[in-house]
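Quick heads-up: it's one chain on its own, the form predicted alone, in structure tokens.
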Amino acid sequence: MQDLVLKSQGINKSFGGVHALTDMGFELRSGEVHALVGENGAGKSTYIKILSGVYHKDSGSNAYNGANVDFRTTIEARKAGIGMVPQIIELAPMLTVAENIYMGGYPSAKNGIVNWKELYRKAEETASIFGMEALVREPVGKLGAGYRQLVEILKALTYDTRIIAFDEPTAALSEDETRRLFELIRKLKAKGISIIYVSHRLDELFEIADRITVLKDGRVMGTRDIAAVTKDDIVSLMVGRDLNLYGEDSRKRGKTDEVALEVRDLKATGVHGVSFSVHKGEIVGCFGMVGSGRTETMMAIFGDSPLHGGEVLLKGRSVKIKSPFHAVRMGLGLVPENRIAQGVILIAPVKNNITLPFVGKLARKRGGFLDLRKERAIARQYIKALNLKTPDEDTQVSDLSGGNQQKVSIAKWLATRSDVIIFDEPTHGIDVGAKADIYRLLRELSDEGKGIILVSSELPEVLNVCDRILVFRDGKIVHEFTENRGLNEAEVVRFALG
């Protein structure tokens, strides 16, 4: 058996009134990659945070190659070699690629300056695994979230690094670009360096993994080597029942002859002439690879970006979609793909998140005085409805966890009640309960006669939720199946790849 390099023994970690960790175990031994899984708020993120010295345990022991420690900043557990890769991206945007890379350790020169020539030239040499060299001297925020999110990881390899911890890696990856992490995570173990591993995407953890534990509310449910378990296994551990991933299709209504929303000839930045219908009670899918087209066609469509041609006609009532906020008086709402950026505030409560759309409407018949009853009660519906983890709806949309902060966006858009409803990615970051959960709730709201568009980059999520399914490549729409009925993902990719 290999040595063991990190053994964390009662770990208790509390929010307030919430118990994020509750006498948590766990032992990671070297060069093995440890997955770490369980539902949005089981305690995976505040545990790695905790290793890397982002929080401050209550209570319990973390051993790091036989000696106790407890790291009061990042810089000190990098420098310990424990490096965290975070789910959510945090860089400085107008540095550079290599200040990034570095920082907190530039290399100095006698005098004390910073040596930017050996900065660039180690920026490089670190960069070369990712074929990044080129990029060393970009503004971060110049990247795409991808090419952040490796930023992220050469930042951990910085030093001499034992133990990575990777929290929700390829969410923003491409695939190509998930083929280069695992490669690299595979050199990684070569090299004796050990791996905590956290995902939502279970096949990935059979590709990747040794051994994976399961958490729940905070409590370990469970060690096995991965070549023990299936699937099913897993889930069941973490959600503590049989799940039926996509249930079954019981809509009593389905689609209609009424046309919802209808997009004429259109053209924008990476869009070149879609067209496509929604009818009442619909869910429409749309796929394609990265950069196909899809969230730009939405995101158009939303008034976010501006129009060079074509038309949108909302109930067959052609319709100037000015900006998201006219877009959204006119019965149109978006889940966006980024929830950091477009879909939450993360430093107001949940509450005034869920009913920001329509906070007008709780205000007009008061005088312009919110109906903060009114506005508790919606807060508290969607929270229910998407079994939402947080201590009540004046909770802070930052202090939870990103798969609920992703849960949060998307109750916002549901209440807004709107005809037509486009989710970008809706699932990404949630996890298998919440993802049968929103599955639900589409179908109700489609049964409700809404019209509902869903992009997704699974494949098997278009297939069982979506009644058709438009396939997008550079910019467009490059075929339609009118029939959801027995189709496989060969079919769908062959045309998603030309």
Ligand SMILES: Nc1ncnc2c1ncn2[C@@H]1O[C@H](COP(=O)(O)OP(=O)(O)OP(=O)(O)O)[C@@H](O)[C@H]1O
Second form
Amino acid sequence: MQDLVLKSQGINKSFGGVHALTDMGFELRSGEVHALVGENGAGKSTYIKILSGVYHKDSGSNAYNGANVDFRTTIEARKAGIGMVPQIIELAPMLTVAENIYMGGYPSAKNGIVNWKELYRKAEETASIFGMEALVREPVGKLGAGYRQLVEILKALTYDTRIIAFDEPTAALSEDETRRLFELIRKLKAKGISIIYVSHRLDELFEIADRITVLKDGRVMGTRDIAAVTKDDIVSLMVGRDLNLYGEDSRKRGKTDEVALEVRDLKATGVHGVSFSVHKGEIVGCFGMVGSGRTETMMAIFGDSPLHGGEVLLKGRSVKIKSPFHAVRMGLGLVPENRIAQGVILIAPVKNNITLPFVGKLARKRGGFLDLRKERAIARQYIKALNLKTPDEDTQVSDLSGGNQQKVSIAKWLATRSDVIIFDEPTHGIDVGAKADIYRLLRELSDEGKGIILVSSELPEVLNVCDRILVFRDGKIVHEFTENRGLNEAEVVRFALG
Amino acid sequence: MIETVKDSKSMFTKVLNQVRMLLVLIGLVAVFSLLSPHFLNAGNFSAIGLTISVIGIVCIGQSLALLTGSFDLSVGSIAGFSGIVVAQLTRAYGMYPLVLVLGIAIGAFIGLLNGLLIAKAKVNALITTLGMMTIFEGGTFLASRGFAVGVNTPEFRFLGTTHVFGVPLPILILVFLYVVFYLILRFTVFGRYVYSIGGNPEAARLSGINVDRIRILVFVIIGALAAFGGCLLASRLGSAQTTAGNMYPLNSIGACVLGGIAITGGVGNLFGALIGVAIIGVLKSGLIMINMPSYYQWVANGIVLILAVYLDTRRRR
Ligand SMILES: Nc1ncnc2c1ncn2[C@@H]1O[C@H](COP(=O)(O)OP(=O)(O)OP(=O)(O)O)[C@@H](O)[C@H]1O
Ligand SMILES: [Mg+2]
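Same protein, the form predicted in complex with the named molecule this time rather than the form predicted alone?
All chains and molecules follow, beginning with the one already shown.
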């Protein structure tokens, strides 16, 4: 048997009445990549946060190199050799990449004076892992989501690290960046560093993981060698039943002849002449690489960025959408790409978030006073429909797990009952069971005659759920697949890469 | 695992957070009652109520600003300027109630300028309201040539000096406004928008809320309330003072934060703000009663402000 770096036993942790972890056990060998998977709210992030000093366990023990540890801060954990790359990026946007990497302990500080030259030299050295040397002097706020994620990873590497825990590192990364991350992980492994790897992308586990532990409702369902399991095995351990991810397309109506939304020669920042239409009852997929202009196109339609040209038509009528305020009133909805910054109000209760876009309607003919009972009923209805894990509708969104926060961001547009709903990467950070729920919901919405746009970088999802696929590249639509049946992945990717 | 029954411990801490400042208030009253024999009586409480009635009204506005994630430093100048203008006009033309409405409108207009600059021109709130504060400090001196403006007509003094069943009218107005705005914030669409914008302006905007419009409206309300406060003070004193509102900006922010309204926006309620104001009032009166020189009140105010922010930060950890 290989030597153990870490052995956790009987870990319990609850938040108020929520048992996030119950009697959790976990072992990590040196130089191993141990994947931790489970549904949203299963307790994965909680476990990692306990290890790295963010949360404190209620009971149980963590033996690290044979000695019991209980870190009080992340810095303490980092100094002891346990690094974490959190699920939610926590960087200082105004500071440079180098400053962020060394936050909490500049390596070259003497008597409180920082040796900047030395700091930047070291940072360049570290950043070269991802070919980011040139960026170390850039403020983090100017970088895209992918780079920010990479900075978080570099941050975890600065001390003499023995264990690194990655919490959904690839959710915001492009394929290319993911490949580099895997290279890095293999290098770390070769050096004997152990890795805890949390992800909802089960396919990538077969590429990178040695063993896998499945959590469900805060309990360990089992630990297996990755070579000994199939994806279906993992899913059924996670969900507790067999799951047909993409489900059956049992829509009765589906696509109609009526056009819900049409866009003609749309031009905006990063968008260079995009034309397409969405019929009522149709699910249109927008595929492309990160930076291909999909999000920019959607934000322009939604009135978030000014149009430089072209027009938008709703139900055949040309409309001017000057702001999201207009867009929502004209029957558009948009689930934004970044749920924390744009999708939800973390400090507000779940119910307030769900009713936000139409809260004015809850006060109609009541002199501005809200019908709170109706609000509660609506919130409960969508909590149930989306299988949203929350103690109740009054819980603050910040207390939910990452995936359940995403569900709140989706629920509010379902509840608004917009005519056309744009989903920008709706399944990022969402577990397989919830994904299946969302695909089912998309079909239900389409059956109700809504026009649906699904922006996604996950090809299998686009191929299995959409009626029609638009491929974006460099701010344009480079190809349209009008029928998705029988398409193979390589064909679509070829257009996306050009 | 999700349990349907709410954890009694977490409910308890929630309630405790709500009433903690109330306990502080009661504690202060108890301490001063022990230190001074004159503190604990109806007359003194009525006096305290009168002194906090104006700053209390200003605090309603400040709460709205803080809840939307902003703040307003010009409340004092607006109160001072409106008070002077209304007093001058009353002295020249009489027509008191009409002039009062005009005074409130002036405050609302200044608030509108604040709102437009902040929401539309995107000048930051610190600079905008600081600038407006200075402008109308100047305006106050220009309108008064630096002297207090005394008015002694019964109409002018009605609001500030009337008693209803022995209770001074300003206190009743204060309580009335708190109840109204508490209900508005808690139960109306406008209130929900205010909290949402303070919680995450970007998410609110992308949910189709006209964030700019609400922000502007909030500053208009702040201006109107501050102006009304200024007129009420002039009515109570029988003269409009040029320096009437000098301490309002800091004191109002301090009181609100002390009462649990987060400086980062989106959290807190008016009940808390009222307790915050009351604490400041009791502190002031108590220090006078135990014969502390008035400079110590400044020191106390500063300490209270810092303490309030410290508690706010602790609460959020
Ligand atoms: N700070 C907190 N306060 C209250 N409850 C919390 C807190 N953090 C997590 N929880 C609850 O603990 C449970 C486990 O959450 P955790 O974030 O560990 O899930 P997860 O497995 O990482 O899920 P996801 O895949 O969605 O990120 C959830 O039910 C969540 O609501
Ligand atoms: Mg998580």
